[in-house]
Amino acid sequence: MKRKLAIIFLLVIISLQIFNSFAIQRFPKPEFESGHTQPPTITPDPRAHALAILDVFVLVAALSVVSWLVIKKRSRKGVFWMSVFAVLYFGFFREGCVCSVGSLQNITLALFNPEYSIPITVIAFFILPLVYTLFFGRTFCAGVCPLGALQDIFALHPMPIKSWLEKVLGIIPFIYLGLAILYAATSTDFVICRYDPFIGFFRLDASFMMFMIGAMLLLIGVFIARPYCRFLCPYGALLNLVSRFSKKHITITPTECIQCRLCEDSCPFGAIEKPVLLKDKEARPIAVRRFLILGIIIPVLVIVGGFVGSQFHENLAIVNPKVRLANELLNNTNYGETEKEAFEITAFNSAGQSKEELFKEAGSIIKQFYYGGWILGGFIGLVFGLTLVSLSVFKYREDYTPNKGTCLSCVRCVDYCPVLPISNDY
């Protein structure tokens, strides 16, 4: 009933949308002709640094009580409307900005470019989850991410899909962090915003195709759970391996595991990972020959990748707006427009750069994203050999366990538990 509630609330919400990207699409932006003088752009003041630092103490305070909640009370009635607060706060409320998802761009950027001025309230929500993911397990995607949370509330009849699919369909987040970081590095553009497919949700202002693309999801994630916080989002592949290392983390059972099996399809993440005895164990020669045979693997599709990264550099180059500007003017295409010239070359010609600067700015970005490229495919070829081998090797497990990597923490595999905690103290 609770879950019902929230979606319909939600839906009124959401419905608003549907509306606004009609309206979009049916009265475009009016083309004035020549002699019309537009009026200066408005553009709003920041977020006042009170407010800003407030969002932060908000972040710590979600993701402090989310993670007593997943840790210590194992509960999911608790988390459920932690989802909640997290879609009206840092969702509807906050517009989803500062996101932490999209912080890891503003902090590549920082990085690479010593003129970008980065605020300190971008590199705590880019930094406060992973700490707590450290500590805690993966508690910020459990009732904290806006994103996520809004999935999970959606996620009404999840079905299991296969573990090799899960596996495959799991590089792409991987391949997704790798572009981001790439076009972020180079000043071109932060994709994760961009195309954020419910960013537009929460700020009643979507495309109508990102509106269907983020209500496609939605349905989707009612029978494949939290589709893009699996298979798409770039900030849970960091989540993944940060928490790998987590120094505490759920456990579906409070204490012994009596091996009753009633929690081995309650995990809607596929996350649940089945004892296996010695007995299923394969014979040493042939696990070592497997290993021999992947350590020659890796190796080799890193540097495949690599190259093939590298072959692409001008295509993933081209999305680059001054690249993009040169090529245009080079090839004198015009953008594509026939009858007028197109606006980037008008501002262009009337900046007062010549030519062969920006060919010469243009030809320094496509030998960024070369070297960009022989890193991102060889990243690509890493994450292949890696998923290789996690299918490849043996571990031994008595128990029904979470797995570190791909548990969301969202506490639903605890009430199929039947062993009570020792104390209430747990």
Second form
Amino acid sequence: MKRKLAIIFLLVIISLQIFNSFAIQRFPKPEFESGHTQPPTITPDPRAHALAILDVFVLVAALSVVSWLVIKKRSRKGVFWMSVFAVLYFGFFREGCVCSVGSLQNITLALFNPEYSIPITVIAFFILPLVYTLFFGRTFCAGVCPLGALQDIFALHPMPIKSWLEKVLGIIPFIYLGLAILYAATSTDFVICRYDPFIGFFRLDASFMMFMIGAMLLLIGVFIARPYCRFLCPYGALLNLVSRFSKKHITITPTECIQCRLCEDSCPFGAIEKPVLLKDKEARPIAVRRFLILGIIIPVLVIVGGFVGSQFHENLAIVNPKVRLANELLNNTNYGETEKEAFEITAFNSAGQSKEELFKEAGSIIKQFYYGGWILGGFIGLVFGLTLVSLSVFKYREDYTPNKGTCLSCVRCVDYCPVLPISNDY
Amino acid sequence: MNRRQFISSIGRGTILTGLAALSGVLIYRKSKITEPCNFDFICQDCRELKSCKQPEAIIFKRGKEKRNSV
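Alright, leaving the form predicted on its own aside, put up the form predicted in complex with the partner chain.
After this comes the whole thing, all chains and molecules, with the earlier chain placed first.
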């Protein structure tokens, strides 16, 4: 019932957004004699300084409240309503920008391009969820991230998926993370923002393609809970790594597990790990041999991955607008347009830069992609290798425990546990 | 503290140090960069004027000082 209420509430808020279209610009746009029309902006206007600071305070407050609800109160209801708040405030009110997921690109750009002045708000939005994750697990994913919260509200009939498939699909966020870093580091594009499936909902300006992708993900999310968070989100990949070291993490049982198995299938994200008995442990010589083989395989995967990545550097670089322009000029393809000169070429011709300078610049960018391709490929190889290791490592567990990396701290499993917390009332 | 907790606390410390260093580097670099003018070149009403190092702002501030001294 509360979920349906939340969805109706969200739809009402979305319909209220239509009033934005009546907004008047503070300063009139210049009019050009050439008849040039201003293209629509793809990002929201920058927020006022005070509002940007308020956003950071709201983020800290939201992270603190959700962490308290998860760790101390163990309240699913509380986390759910915080999700609704996150969708409304960080999603619709702030139009989803800047979000922690996209901020990792700003951080990368600031690291690789010293000329880029990164706003303090963006640094805060990147660092704070990581710090909270380091202490309390992925509470940011639980009820602060608007992208996750939106999907969580739509997770009406979640079904479990095979663990091998979960593991394989779980590699995708790391590949996406690597690609996003490569494109941000080379000042090419912010691919996470460009292909964010839900941002168009928050701003009500989604292109048809992105609207369809977002709607598809929400539809899939009804049955396979939070597909973007689990199988695409690059920031989630970072949080996954950091959360493994978290100091306090949600536990299914408040005291001692009685092995009742009620929680076994309660997690819609397949993040509950079953007990592993010592008798399941394989013989030591076999384990040693496997580790020796993996010790050889991982460096091989890194080198092969790096080599393959470097071979694709030209394909990766073509996304860069300067490389694309150089390519179009070199091949005289005019961006596929036949009737008139492409805008990009007209703009280049009127800018006064020579073709030689452009080609030199494009060559330098392609070289960056060559080295970036090596690193990206090596990183993907390493992820594959470490996934193999994680499948091979024997982990002794007595109780049903949430996987610290993949658990989104949604607190659903807690409601299945019949063990009551020890009370001091008696 | 068992072995697993020990490794976890070392990892946590390393990540925290890394995040602190990253924030420090980014804030330090930001302090070194001259902010671009973001108020339509209207120095008169710009709230960034006091710390702005743009040539236009420096000229404006000099003019303002002269006017005040007269």
